[in-house]
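Given as C-alpha cells, the chain that follows is alone and in the form predicted on its own.
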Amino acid sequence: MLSIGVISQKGGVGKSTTARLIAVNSALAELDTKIIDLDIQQGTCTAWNSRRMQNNITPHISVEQFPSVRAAIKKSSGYDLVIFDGSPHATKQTLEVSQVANLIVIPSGTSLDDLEPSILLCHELKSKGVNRDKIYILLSKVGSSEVELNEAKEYLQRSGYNHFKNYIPEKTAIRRALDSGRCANETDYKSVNETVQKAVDEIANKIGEMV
C-alpha cells in the first residue's frame, strides 16, 4: 500500500481540494485508492465525497474519517494507493501522518503568509527524522499574476526544499465543482480543467516513481 500525506498547519490552503484532486484521479488510473479524512471536526473531504454520491458522479472514492493515523493504517488495508489529508493545526498529527507516508504533499498559497509556515514545517520534520526527499510543496489557489506566482517559486528554489512546477490556479469554477462534489480538473471550463491536468500529472509521476 502506497500513501500520500497532504499536510500543512494552516487552514485554507488548498489541502483538502489537493487530496481530492489526487484520489480522483489515482481512481481513474485504475488505483484502489481511499482518501483518509482526519479532519474529523471539518470533514471537508467526507462531505464533498457525500455530494459526489448523491450526484452519481464517477469514479466512485472512498473516504472515511478517523480519529487517529493508527487507526485509519489498521483499517486501510488491501487499498493501492491511501491519501491522508490532515488537520490543520494537528502537530502531532502532522508529523505521524508524515513520518507513514511515502510522499508529502504541503499545498501552500503564494504570500509569505504561506510560504513561510510552510518552509517552516519542512524544518519541523526534517528535524524529526522525516526524509526532505519526500516533502514536497505544491504552490494552491495561485492568482492570475504571474509576478506573484515566479516570486512565489523563486522563493522555494531558495529555500532548498523540493516543490512541483505546476500548481492549481484560484478560480471561482473549481470552487463551484468542489461545491457539487466534483475535483479541480472537473469543472466546466477546459483551460482551468487543463491547468489543473498538469499539476496533477507532475504528481502521479512521483507516484509512479514510488512503484
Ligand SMILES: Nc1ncnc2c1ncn2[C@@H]1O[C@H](COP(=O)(O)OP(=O)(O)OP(=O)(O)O)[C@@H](O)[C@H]1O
Given for the second form:
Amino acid sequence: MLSIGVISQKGGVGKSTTARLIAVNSALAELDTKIIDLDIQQGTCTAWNSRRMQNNITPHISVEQFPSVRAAIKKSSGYDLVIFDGSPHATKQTLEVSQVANLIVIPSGTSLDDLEPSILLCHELKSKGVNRDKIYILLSKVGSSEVELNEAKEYLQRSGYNHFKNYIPEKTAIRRALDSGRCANETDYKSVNETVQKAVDEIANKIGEMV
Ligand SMILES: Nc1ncnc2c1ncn2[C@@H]1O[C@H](COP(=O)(O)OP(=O)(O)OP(=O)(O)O)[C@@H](O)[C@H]1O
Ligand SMILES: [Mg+2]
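Now that you have shown the form predicted on its own, what about the form predicted together with the ligand?
And the full complex, kicking off with our chain again.
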C-alpha cells in the first residue's frame, strides 16, 4: 500500500481539493484508492463524496473519516493507495502523516503569507527526521499573473525543497465542480481541466517513481 499525505498547517490552501483530485485520478487509473479524511471537524472530503454519490458521478471514491493516523492505517490494508487529507493547525497529526506517508504534498498559495509557512513546515518536518526527498510543495489557488507564479517558483527553488512544476489555478469553475461532487479536473471548462491534469499527472508520476 502506498500513501500520500496532503498536509499544511495553514487553513484553506487546497489540501482537501488536492486529496480529491489525486483520489479521482488514481481511481481512473484503476488503483484501489481511499481518502482518509482526518479533518473530522469539517469532514470536507466526506461531505463532498456524499454529493458525488448523490449526483452519481463516476468513478466512485471511497472516503472514510478517522480520528487518528494509526487507526486509519489499521483499517486500510488492501488498498493500493491511501490519501490522507490533513486538518489545518494540527501539529501532531501533520507530523504523524509525514512519518508514514510515502509522498508528502504541501499545497501552498503564491503569496509570501503562504509560502513562508510552507517552507517553515518543511524545515520542521526535516528537523523531526522526515526525509526531505519525499516532501513536495504544490502551488495551489494560483492567480492569473505569470509574474507572481514565476516569483513563487523562484522562491521555492531558492528554498531548496522540492516543488511540482505544474500547479492548480484559482478558478470559480473549480469551486463549482467541488460543490457538485466533482474534482478540480472535472470542471465545465476544458482549459481548466487541462491545466489541472498536468499537475495531477506530475503527482502521479512521482508516486509511480516510488513504487
Ligand atoms: N483552485 C481553486 N480555485 C478556486 N477555489 C478553490 C480552489 N481550491 C480550493 N478552492 C476553494 O477554497 C476553499 C478551501 O479549499 P480546500 O477545502 O481544498 O482547502 P483546505 O486546505 O482543505 O482547507 P482546510 O484547511 O479548511 O481543511 C474551498 O471553498 C474550495 O472550494
Ligand atoms: Mg481541508
